[in-house]
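This document starts with one chain, in the form predicted on its own, laid out as structure tokens.
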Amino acid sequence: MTTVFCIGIAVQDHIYRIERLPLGAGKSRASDFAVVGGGLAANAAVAIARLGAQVLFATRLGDDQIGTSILDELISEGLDVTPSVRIKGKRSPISAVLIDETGERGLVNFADRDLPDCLEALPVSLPANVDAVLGDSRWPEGSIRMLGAARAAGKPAILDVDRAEGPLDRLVAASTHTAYAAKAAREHAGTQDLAEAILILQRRFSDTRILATDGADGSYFVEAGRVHHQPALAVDVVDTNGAGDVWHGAFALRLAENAPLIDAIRFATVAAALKCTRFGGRRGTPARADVEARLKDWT
């Protein structure tokens, strides 16, 4: 079986269904309520283990009862958190996300700034039975690791960037393949023209491969020094939250399954579409078969 070591921040998500987001002070009535997991890199793993490998997961938590419940969840979706970090003393993260009735949402998250390392956690080099490794930006130095060792190894290392923060060159370096939000490119080119950001930092770090994504308005990527554009697949939007991550998991997926690009970027649209068809955040990641039937049916 296919398996994909993940790496970066898991997080409790305390999800709202409100009819509107606010614009100020006041008071809102939410229709719907879930308490469920969350994370860049958690969100993917789950959606990697649903749609049929295995994840070894690695993050950093706090000792506290947030941190017991985010990885009783992990476990009970399958994933191996061997590698995850308790931190004596430190709080886990958490968030509070509003979604409204266009299922776009607001998230406030607290995640303790002042963690450890903790790079005696992870190994050395990739283990054998690895074939891909995704990280984000939320544990710096172990994501290098990781995504390095992959490079190494020569299998995938997949980044996922949601804000230009941190190591980023580092981390971008040390990737195969970088896919950024689209407002965290347009940051870190220094550039509002997205087409125009890909292509600066495609020219910056010409050995990885880089995308972005741009919710509904789907993915672009560069082949052959031209910038290409995925559309994405139109459904009836409740829950737009971890629809980005979804779609990280999914392409690192069918990369570590030595698919070609653009196969992994179709797969990895439906797998983000299909997401946000549910109320829950990750709760509404999709199966596999689910994926692949829609995937057959779209042209």
The other form holds:
There are 2 protein chains.
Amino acid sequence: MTTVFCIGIAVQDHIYRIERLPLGAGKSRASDFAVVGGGLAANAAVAIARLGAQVLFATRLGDDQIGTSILDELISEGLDVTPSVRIKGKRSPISAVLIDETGERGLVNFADRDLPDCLEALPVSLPANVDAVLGDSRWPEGSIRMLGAARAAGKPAILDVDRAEGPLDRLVAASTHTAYAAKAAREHAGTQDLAEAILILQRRFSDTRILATDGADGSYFVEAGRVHHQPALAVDVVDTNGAGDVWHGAFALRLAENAPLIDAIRFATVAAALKCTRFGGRRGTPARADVEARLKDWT
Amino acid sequence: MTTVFCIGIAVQDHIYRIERLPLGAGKSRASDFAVVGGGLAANAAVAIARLGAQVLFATRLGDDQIGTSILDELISEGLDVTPSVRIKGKRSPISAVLIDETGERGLVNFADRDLPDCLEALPVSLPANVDAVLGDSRWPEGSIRMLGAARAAGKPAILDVDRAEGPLDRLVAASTHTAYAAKAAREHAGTQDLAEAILILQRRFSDTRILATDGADGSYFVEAGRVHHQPALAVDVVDTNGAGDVWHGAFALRLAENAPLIDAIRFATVAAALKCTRFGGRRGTPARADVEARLKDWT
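Form predicted on its own already given; the form predicted together with a further copy of the same chain follows:
Below: every chain and molecule of the assembly, starting with the one above.
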């Protein structure tokens, strides 16, 4: 069975459905509310599990009640959280997520700063049964360790960059594939033109495949020196929260299965779109059969 | 010892300190985070307890973990929550509160709709030891019952109106004093001019003393047919969340102690201002000695 090692942040999302963003001063009422686990790596890991693979999941949490809830939920999704660590005296990450009636999302995250690197919790080389690694930039030294271990073993090492932060050059260089959120690609490349940004980054990191996801505008990647565009799948959008993370999880899974790049991108595009059709963040993550069925109909 | 019966909403506030409101689409980071009880009646009740009186507190909560946390915190503040009820299958109220660097507050609340009236949980007449009742509009039939019981017993019956909602005419008529948030006074009177709104409401409810609080602009009330203005106390504002509720609690307490109206207003004004000088919602509620000391210096 395909196995993916995921490393990075896990959060508790408190999702409020409101009429309209932005939220200014004053009081608003939410018409719906849900507490759901979130976070880039955790959402991607849950997507991989739902899409039919085994997941080893590594994250750093505080030793608080929120951290326990986060892990319990991940375990209930079938993840093996053995490589995750709890840090004494630290608070686990939590987000308020506001979803408006157009499916637009505003998010405020609190995460304790200055967490220790906790590298002793991680294997020094890639476990034999692992087919790919997916990491984010929220546990930078951990991701660098595990992405590098996958690269060294000749396996796909996928980095999710949603923010130009931390030791980003080292992170990208450790990966075989880096998929940026559009804004992060622009910031890392230092240009507002997304296609230009991708070309700049692809030249800078010639040993890593550079991609960028841009929500409803689909995704971009470089093939034979030119930027290609994969349009998104049009759906009735209810909740975009976590859609990018599901994209990364689905993409990593198909690479772990040795699928060609374009197949992995199309599979990820459909999985992310289907997620957006339901309220409740990653609760909306589709099952494999739903993605395959939609992929068949999609030309 | 003075005893105040408080009835209305209790909430769990998740408070995020952010750089700037409004919050639009995208991700923001919070520099601080706190979980603190909130809600109009509950904040007022905690203020009354900290300011030195006994409090009987009645609220309707779900039978969930959040409801248990809310009650445990109120008990730890010294409140007697005997008249509060837990409703099977309902969810307890929760808010995301965003405080920006200017102390401005944006709040999103989720509360389960269609709660039963639960009047069987409340006494049919005012308990002999109760010196005043404070109610809000979030448990309308409960507040009407208890405010009416106080009025019938010749005791102060203070209503906090932050929103023109529900059976508002019956609520105001049941009270001896109604203190509106400025926006709610404008809505209930049907005019944008706050002074005019207060006069309209005072004529409409001739048997109830009408007041309005307007944040940093202080408060307004009618005396001998004319609108009087009480300026706020100038402080370095860190967090305005719950300031209006502290105002209502402090005001009700001084009326319960038979203080003259203007003394109650000035006391409430100082208590609310001091609350704003600390982060963490009602955690910043001052002790009585602090309010008295600041009152002495304030001319």
